[in-house]
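Encoded as structure tokens, the following chain is the form predicted on its own, with no partner shown.
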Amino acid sequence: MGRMTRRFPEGFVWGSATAALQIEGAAHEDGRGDSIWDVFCREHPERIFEGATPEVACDHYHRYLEDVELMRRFGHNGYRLSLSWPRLFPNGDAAANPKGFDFYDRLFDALAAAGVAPNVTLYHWDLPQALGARGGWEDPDTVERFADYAEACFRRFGDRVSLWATLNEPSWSTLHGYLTGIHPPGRTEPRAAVLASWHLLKAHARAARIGHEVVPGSRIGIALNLSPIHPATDSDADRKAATIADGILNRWFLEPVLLGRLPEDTVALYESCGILPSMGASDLEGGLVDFLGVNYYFPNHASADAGETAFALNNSGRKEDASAFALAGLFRFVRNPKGRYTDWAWEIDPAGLEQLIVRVHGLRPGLPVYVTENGIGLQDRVVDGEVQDDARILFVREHLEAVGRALDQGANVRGYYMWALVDNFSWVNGFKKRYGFFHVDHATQARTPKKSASWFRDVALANGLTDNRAT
């Protein structure tokens, strides 16, 4: 095994993460309704790499016992998953689908039997299409429907789930759903983006209040995609641009759930642009989290020279295909000339994870933190029955070392869930971008453990890293 170089705290959670839409499949079985993503993929195949859809995905709905057994065999003691709102409430309203609830009963029972603790996200982007057609997250009624959905889940599953995240990456879903138009509902309106983000914050607070009432002792948090934002240069203009970007992407969601308030500079920015929604004084009450889920993939570098608004996403895995994110007059993200990058143009910067965790610790000292997503998309292939993904082992190892450095600084990190358990439907990236510990042949649904799965098993069983870097 080698010499232990980093031991993690007793009880540390070692696992992986998934989302319902990305793995379950069975899109039209047992009463499941459409989500906004199902419809988006059908109506806009040109926006998804190779026109992929989540209709079958990884067929987890039928193969969940096999997948839970893989978790058990490969040392996982935790699993982050999401519930499918349209599987449980096909129209997003009060009409529940018993077969959907039965499926998650079976899944939670299987996890318990395998000794794998669930960390459950209520909303991972799969809004029921019926609600999307009525205005989605721009409609305040969606907040009410989410509260009803959350309460039903707390009541049914609260005896087997102690860790709940209300939302996954509200920043990403509002920015790409309502500002860049890359995700459904495909809008490009700043006013709509801010309104949707506010309703998501309200929905989080409502669900947290309900969960604490319905399941006393449960721990309720949220999973935020956070990104350190550095000025592209040391100029005053770029430093200001980085602060603006940090307010929009990070602090707009981070400060309400950690401190119970919105960032004043971002509020002032939205007000000056005439896009600040009407806000009630009590809307955020009860929304302080019991833990924070940190989803981290890459940092950003902000430049002030954004002459026009522009958005582009590399969803091909070709390094020459550029990404772009720019808001005219505010900031644009630029490439770090010294950075390491994936094929999808995401910078690899493990130190960013340490910075984010330490930042959270500074805002709420001692708050439990889970790394709820962290991983690397590769173009993995099975060769002679094996997948040699040493690049993933290096990526995860470097980020676990960053977690260790954050622990040394007093942060209360409780667990790490790599994205993802299996190669899944990766939104607009389709199936080419592979993240899993287990390779999935999407023609046969055969699962093949990658080299990283065995490496991670050894780390989890040892509860630490050794100086043996790739075995």
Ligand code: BG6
Second form
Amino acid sequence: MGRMTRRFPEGFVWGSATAALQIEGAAHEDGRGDSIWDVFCREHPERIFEGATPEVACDHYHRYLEDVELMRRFGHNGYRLSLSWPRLFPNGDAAANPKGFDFYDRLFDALAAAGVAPNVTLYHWDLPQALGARGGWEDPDTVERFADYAEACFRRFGDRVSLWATLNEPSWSTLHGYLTGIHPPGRTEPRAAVLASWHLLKAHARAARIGHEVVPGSRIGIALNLSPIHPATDSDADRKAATIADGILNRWFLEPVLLGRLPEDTVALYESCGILPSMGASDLEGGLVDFLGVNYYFPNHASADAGETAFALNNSGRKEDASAFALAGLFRFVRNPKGRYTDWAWEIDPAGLEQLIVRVHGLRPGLPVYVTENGIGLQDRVVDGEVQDDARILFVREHLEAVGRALDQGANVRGYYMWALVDNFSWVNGFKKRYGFFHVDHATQARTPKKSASWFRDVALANGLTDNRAT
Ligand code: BG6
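The form predicted on its own done, now the form predicted in complex with 6-O-phosphono-beta-D-glucopyranose:
And the full complex, kicking off with our chain again.
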């Protein structure tokens, strides 16, 4: 086994993560309605790598028992998943779909039997199309519909789920849905982005209040995509650009859920642009989280040299395809000349995870933190029945070491969910970008454990890292 180099706290959760739309498939089965993503993929195949769709995804709806068995065999004691809102409420209104609820009953029972504790996200981007058509997250009524949906889930599943996240990555979904237009609904309007993000923050607070009422003792959090934002140089202008970007991308979401308030500088910025939504004094009430879910992939480097607004996402995995994120007059993200990058141009920087967790600990000392997503997209292949994904083992090891350093500084990290359980529908990247512990052949749906799955099983069972590097 090797000598233990890092022991994790007792009860640490070892698992992986998925989202309903990315794995379930069965898009038209048992009464499920369309989500905005189903429709976007059908209507805009040119925006998705190779025109992929989530219709079948990993067929998890039919293969969930096999998938739960994989978790059990490979030492997972936790699993982060999301519920499909359009499977439970196909039209986004009050009419529930009993077969949808039955599916999650079966799934939660299987997880319990396997000794795997669920960490459940209510909203991972699959808004019912019926609500999307009425204005989506720009429409205040969507907040009401979300509150009803959340209440139904708390009531039905609250006896088997004790960890809930209201939303997955409201920053990423509003920015790409309403500002860059790369995700549905494909809007490119700063006012719409700020309004949608505000409604998401309200929806989070509403759901958290309801959950605490309906299931006393439940622990309710949120999963935020956080990214340390470094100034590209030491200049004052770049430092200012980094602070602005940090306000828009991180603090606008982080401060309400950790501190119950919005960041003043970002409020002032939106006000000066005339895009600050009208806000009620009690809108954020009840939204303080019991735990924070940190989704971390890469850091950013901000330059003040931002003449034009520009957005591009490398969704091909070809190294030469550039990414861009610039807001004219505010900031532009630039490549780190010293950085290590994935094929999809995401920088690999484990220290960023340590910095983020320590930052959260500084804002809310001792708050339980779960790493709710962290992983690397690779072009994994099965060769002679095996997948040698040493790059993933290295990535996860380095990030777990970073978690260890955050623990040394007093942070209360309770678990780590690798993204992802299985190779899945990677949004605009289609199926080429593979993240799983388990390789999925999308023609046959065969699952093949990768080398990383066995490595992670040993880490989970030892509850720590050893000097047996396996790579
Ligand atoms: C997060 C999402 O943004 O990153 C996941 O919560 C997603 O759903 C993951 O799959 C990786 O991103 P991508 O675009 O490479 O699939």
